[in-house]
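Just one chain is shown here, as structure tokens, and it is the form predicted on its own.
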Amino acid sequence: MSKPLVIITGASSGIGAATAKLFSEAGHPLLLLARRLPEMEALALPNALCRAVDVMDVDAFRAAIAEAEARFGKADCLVNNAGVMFCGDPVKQSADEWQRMLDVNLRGLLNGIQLVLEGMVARQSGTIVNIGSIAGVKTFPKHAVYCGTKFAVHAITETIRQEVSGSDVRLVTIAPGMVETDLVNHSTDAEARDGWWEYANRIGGALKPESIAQSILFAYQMPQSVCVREMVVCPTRQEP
């Protein structure tokens, strides 16, 4: 392949598939990850190998990298995009939804960045972009646990980066505002859930996935020896 391997999770909708388009129209083989395989299959995109993997089972996660560095070379950059938000009343959400957004989250952003990071170090060479939140830049009310992992995401890359800067490996994190994805409609909390796609409409949308996977695309296109460390992308509306 004319250029490297590029690695998306959480590729069957909104920024990931957004992502996934705009990398193979730059010309990138992909390997697509998420746990529904027909939405990845959809996208029909050339070069792209679609594997159901959840973010959490390191084994089938670290299986689909072999196959798809088997065939189209060795990961230049990860986009761990796979995430999970519940929104609620803190006094009544389950502890069910607040480990499911500490094992996405967080787990299983570290699951990319371990299966990854040694390889790219050893090459010098690599970038990993970290999907965060300005709910990793400021706190909102019934987002509390949402905000802390999003929080430790900022928290953990900006750390690696460093650790990792002088083997010429970037680390990136792309935080998102109101993104117009089915991400909210998972919170089981109507009440949280109506509010914010009320504020959404209010303020004329919230942003299409396009445009943070151009923010994406921006990042990761820049030189080698230039790092984006983190870029906030908001509606222009949005308040906080």
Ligand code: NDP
Contents of the next structure:
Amino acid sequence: MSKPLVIITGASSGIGAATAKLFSEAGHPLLLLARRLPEMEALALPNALCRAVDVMDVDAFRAAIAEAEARFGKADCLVNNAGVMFCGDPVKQSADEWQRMLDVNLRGLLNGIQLVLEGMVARQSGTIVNIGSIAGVKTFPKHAVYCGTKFAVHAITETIRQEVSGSDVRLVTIAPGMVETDLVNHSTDAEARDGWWEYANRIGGALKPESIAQSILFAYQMPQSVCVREMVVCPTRQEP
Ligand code: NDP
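Switching conditions: you have the form predicted on its own, so give me the form predicted in complex with the ligand.
Next comes the full complex, and the chain you just saw is listed first.
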């Protein structure tokens, strides 16, 4: 392989799937992870190992990385993209929804960082791209816990970036605004869900996932001596 291995979590749909296609076009072998295997296999990308892994299952996560690295060489980039968003009224939202956001958006992301960071520091090279959000930069009503997880993603990324900067390892936060994916459709709060799509339609549509994929590839393809620390990428007509 002339290009190094790139790992993408949450590659079965939306931003992750678009990122998988773009990095594949750029010639990278890939490890694609999510719980839904058929969706990743349907992308039919060359040199792409697809594994059904819940990012909370650290042993399965580790085993998939070991399998991919045995086949394609050491991972040079991890795109920590897997995430969930459940909008909700703070009084009515279920503790289960809070927990799932904390689990996937934070613990799953931390699992990914911990599994690749030591090797990257030892090799004095590597890039971890964490997908934050505009909801990690400013707050939005009915997004209290989701905003909490994404503010934490920004804080975790920036802290670890400082800690490993001397090893030439980059940590990057890409913070999308509204992107046309299934993310909001999993919300049980119908008013928040419908309101998201109404606003997106009113401003002429949310971003296509491909625009975020391009932002991730741009940050990654900068020379290793250049760290794009944070990029906030929104529809031009998105007001908040
Ligand atoms: P999607 O719902 O399309 O994608 C989410 C991905 O995460 C899916 O591939 C899903 O795969 C995966 N995932 C969820 N839970 C787990 C888990 N436990 N283990 C492994 N994978 C999991 O939404 P997006 O593409 O929009 O979301 C991608 C990222 O972008 C998220 O972090 C989200 O917070 C962020 N984001 C999205 C915005 C938007 O407007 N769409 C705005 C700002 C940020 P599967 O279900 O197969 O496991």
